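The chain that follows stands alone, in the form predicted alone, written as structure tokens.
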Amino acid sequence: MKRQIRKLIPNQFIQFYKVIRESSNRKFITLFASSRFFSSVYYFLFSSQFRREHQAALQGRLKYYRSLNDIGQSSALLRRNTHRLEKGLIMQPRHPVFAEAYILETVICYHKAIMTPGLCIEEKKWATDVLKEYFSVVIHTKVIAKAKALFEAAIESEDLKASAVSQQSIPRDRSSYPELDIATEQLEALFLRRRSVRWYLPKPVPQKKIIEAVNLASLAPSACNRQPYEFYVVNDMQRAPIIAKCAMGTTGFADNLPCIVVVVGNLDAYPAERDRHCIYIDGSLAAMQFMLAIETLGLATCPINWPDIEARERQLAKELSLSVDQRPVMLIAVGYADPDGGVPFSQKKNNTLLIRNV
């Protein structure tokens, strides 16, 4: 109905109210703009632009809550709680007393966590070697003491006796990590293969080279080690170019996608909204490693901006079967690169616009 009336009106008084809406849009934006308190009202009156997200904030925290109870195959208190010890363990000087306030915490979550069949192998390993090495090394107070005995009962079952005996899961000094083999220039080399690539050769994208490269991307800094963010991939040379349309920005390419994988944060590994912005910023950090990761196993990929509106944020949690908590990062395409697709120069901003010393 909309496009039948638009073709009813001339262009040149589209094109006039648009210029009319936009000068009026900007002083509008400048009076509400003028404090926060305005700004709020704004938001809560004109807009609904970030309606979801307040609404996934809270959906993140309520789940928080819950998973404290309720623990899966791994757990965001206890993952932050492991990563707090261990950097506790390598201050210097380090403290003969430490993690005081929320080591009980931390023991009886380990409890609940152990004692549920879907945890993380791995996470139940780190976890229970590091809180070894901590009550090894510090002083027993009241506190931590109760706490000791707690974890020694926790661990009372074989398997875990013997994963605790294991040093592998606990800080270690940086001179023991693998020495480099690879110089600046092969680095710069791989950063100018990764281009964002467009066309891909009608071929499938073989599933463990995802996996290859989604444990390498797996490696990237994360906050307090919590990674909030899984890799929704959908290798289907039929379905991945649906996907891709969920997305602007991919009109005239998505046909010839062969792959796509969608980097989803999610908003119950936090107990405050304080924190919500990392899931863009530690899903960020693992995409570019996977993409990296990718680019060395033969493969090309394209990150796609994905737009917060609210039609497309709705197709896409439909498609992917998402949760209101769980909001898209980015879309990546992945396959194999056709060799005549043309790839822009895209010019980077050198150093001097970049750096500031302050």
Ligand SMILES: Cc1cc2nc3c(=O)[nH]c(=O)nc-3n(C[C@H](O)[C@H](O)[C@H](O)COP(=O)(O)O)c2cc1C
Second form
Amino acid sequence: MKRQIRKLIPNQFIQFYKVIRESSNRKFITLFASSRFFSSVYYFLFSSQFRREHQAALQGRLKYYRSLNDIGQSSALLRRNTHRLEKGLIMQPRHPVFAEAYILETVICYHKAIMTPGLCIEEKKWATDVLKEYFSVVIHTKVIAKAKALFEAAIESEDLKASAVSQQSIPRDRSSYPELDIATEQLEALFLRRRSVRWYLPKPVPQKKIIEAVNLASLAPSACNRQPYEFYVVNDMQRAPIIAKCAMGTTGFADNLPCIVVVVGNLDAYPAERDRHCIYIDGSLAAMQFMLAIETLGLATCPINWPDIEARERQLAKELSLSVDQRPVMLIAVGYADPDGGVPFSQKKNNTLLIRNV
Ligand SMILES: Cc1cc2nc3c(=O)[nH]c(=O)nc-3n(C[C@H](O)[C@H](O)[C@H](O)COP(=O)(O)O)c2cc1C
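Swap state to the form predicted in complex with this ligand from the form predicted alone:
Shown next: the complete complex, the earlier chain at its head.
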């Protein structure tokens, strides 16, 4: 209907209307941008752009609190606190008493987690070993002694007491890590080889390679080691274009994409809004490693922007069965590059534009 009406109105009039609307919009925004209060009034009255984010952050918090009692394969709290203990263990000098403020919370969470049948086995091992190491070095204040008693009862009941602490799971000296055998030139060659490729051969992507690349992506850093993201893989030549078209930037080449990976951020990893951006940061760091890993496996990628537009979000959520607190970070096309397909040069900024020595 809207389109029909538009066809009847002369183009010049539409352009004139757009200019007027844009300039009055700018004046209007000047007023509302002048203070936080007015900005909130603006977004309450005139724009619903942030409403989904508000609900997503709250739903994430709610799910986080629920997850404290109902632990699935992984616990955000256990991961975070185990990591905090790791940092306490490597402190220079190490404090004789540390983690007193959260050790009880950690052990209670640990106990619930290890009783959960589906808990990821590596997470269980890591938390068990770090806690064993912690209690073996820390001075036992009243609180720590209580936590230790709870921990020992927990490992006794789950038959974890006798399992030896693996040196792999607890902090160790940097010198024990293998030396790097990659020259900067080799890394540069990989970075130069990785380009956004939009034209692919009609050849299936081996799932094994996706798994290998995700394993390498999982080695990326993440805030408090929570890794609040998942890779939703649509490795199907019929379905991948449907997913690709949910985004805006695939016009003209979506039908050619054999496999789409959607990096999804999980806001249920956080009890507080202050960390809500971590899903984008951690998700993007992992996405970059995924793309570089894919390149070494003989395939190519193209990152695709995810626009924060309600109708498109609904469409993608329906396709992937995402809940409100799960936010798409970006899409990544994956496939065997068509050797005859064009690749833009895309000049990069030089370092004088990128470095500010302050
Ligand atoms: C977050 C992100 C979103 C992107 N979105 C799109 C997109 O929607 N469509 C597209 O064709 N390319 C997209 N790209 C690819 C960029 O255009 C490309 O990375 C840039 O031009 C530099 O080229 P290079 O990747 O070959 O180095 C995106 C890249 C990033 C990192």
